[in-house]
Amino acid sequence: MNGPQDLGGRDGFGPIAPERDEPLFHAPWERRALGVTLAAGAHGAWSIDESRHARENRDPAQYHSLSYYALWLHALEDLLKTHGMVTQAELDRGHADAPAPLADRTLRPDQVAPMLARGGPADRDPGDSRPAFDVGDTVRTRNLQPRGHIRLPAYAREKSGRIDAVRGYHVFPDASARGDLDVAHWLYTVAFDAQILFGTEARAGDTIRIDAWEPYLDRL
């Protein structure tokens, strides 16, 4: 989707001001927000793509007014409600009326580190599928304007580039965000001349690489 999170190449937001020795959390509630999000995600009711889309699928005014972990909390509330694990009335009251579905699938503290180390592999067996493009092929990204999730940034649509690497066969995030983990496609690294993406303001000779799934690309 053309959500408020897709800021690449956009002006007007001012310079990035990184904090020196930035702490992991700026307030105790942020640590708790991360913990609750991980614990809820361990139920396995949604994918990382659905979780990401829940954070990005917001009105721009709300998105840009929320802090990083406030966005996480709003997204978690939406996911819990969507999957029938909590109601708005329970959230408003601050306590549950009854044990939530999947309440027995708790994540114990000693399970957190192994779970995070294990991750959630997104590669899939390609079977008889073969990549449509090889390294060195020239391609053009499609002008996709979906209402749902997409991992092709707006600044890189309808642009020509070159296949730099074939990264394997992976879960397609656009479908995964809708709850379908069975759809997979070939993933490529595509190299673009920076001036093709950002005009002559970009430095001549610079190259920008993005990872793009096969449905995002046409051969030139």
Given for the second form:
Amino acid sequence: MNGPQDLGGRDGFGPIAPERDEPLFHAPWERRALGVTLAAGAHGAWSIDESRHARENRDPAQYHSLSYYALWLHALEDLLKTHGMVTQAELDRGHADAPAPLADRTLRPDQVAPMLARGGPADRDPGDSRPAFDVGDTVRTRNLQPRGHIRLPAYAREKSGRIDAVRGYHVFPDASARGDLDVAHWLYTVAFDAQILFGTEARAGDTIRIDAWEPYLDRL
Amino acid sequence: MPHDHDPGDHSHLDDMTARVMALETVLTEKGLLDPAAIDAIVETYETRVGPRNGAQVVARAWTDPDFANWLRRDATAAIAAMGFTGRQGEHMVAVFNGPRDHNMVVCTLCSCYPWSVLGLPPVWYKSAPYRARAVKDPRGVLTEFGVTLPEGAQVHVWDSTAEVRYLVIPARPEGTEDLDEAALADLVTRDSMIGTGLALAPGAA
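With the form predicted on its own already on screen, would you show the form predicted together with its partner chain?
Complete assembly follows, chain above in first position.
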């Protein structure tokens, strides 16, 4: 979606402000927000793509006014409600009305280290599928404008580049964000000349790379 | 800890604290959350998973050409062999800085970051200014971070749009021939592994 999350190349956000000796968390609630989000995700009720979409699918004013972990929390509440795991009434009261499904999959402390170490690899067995493009091939990104989730940034649509690497056969986020976890496609790193993307203000010879799934690309 | 308090009375709390406590309480009462698991998650990222992991990878790459080659071929396996695996590091790629090429990493769409080697990202990495400018004006960003590139060097920006996570291997500083791996790791900053910094000169660590 052409939502507020798609920030590459936008102007007007001001200077970057690195914080000297930045703490890992800026308030105790941020610790809990991180932990609750990861623990709730461990039930497997949604994919990383669905959670990304839940963070991004909101009006720009809200997206830009929420701090990072506040955005996570709002998205988590939406995901839990969408999947029938909590109700708004429960959140409003701060207490549960009824037990929930999936409680048998609740993450226990002794499962945390293995869960974090295992992660969630996104590559899948390609079976008989073979990549359509090879390293060095010239491609053009498609002019895709879906209302749903997509991982092709706006600044890199309808631009020509070259295949820099074939990264394997990976879960397709556009489908996974809708709950369809069975779709996978070949994933490539595509390199663009900076001037193709950002004109003559960019330095000749500089490059920008994205990772793009095969349905984002046409051969040139 | 927030979950030790009565979640029914949020009147004295700021909005976000109250909101997290309410959610944590509801989920715990429903059996969907074990607060001790949250403690374990937080403890992992506060004490065990951070940029020190990545610094060890870089120091080994500087001292062991075979390891460096392994990193170029299959960074996921090479990094896993050092014990750094897992969430937000499932598919690792290492990119090497040198006199002619400077790599830097961003996620313009969200905040993708190689947690398994760098820990949780700093606020500036997740912020709109960095995400907006890193692809369009990487040289301006580098100047703000105090990075001066050699004449003629090209900048290569890697936008983490999938689950591939990039680790920049900064150039090894001059005058470090006599340093061992541990001393070299002290020269490797978090920012140098994102590409918004350079490795420190010996004596500056």
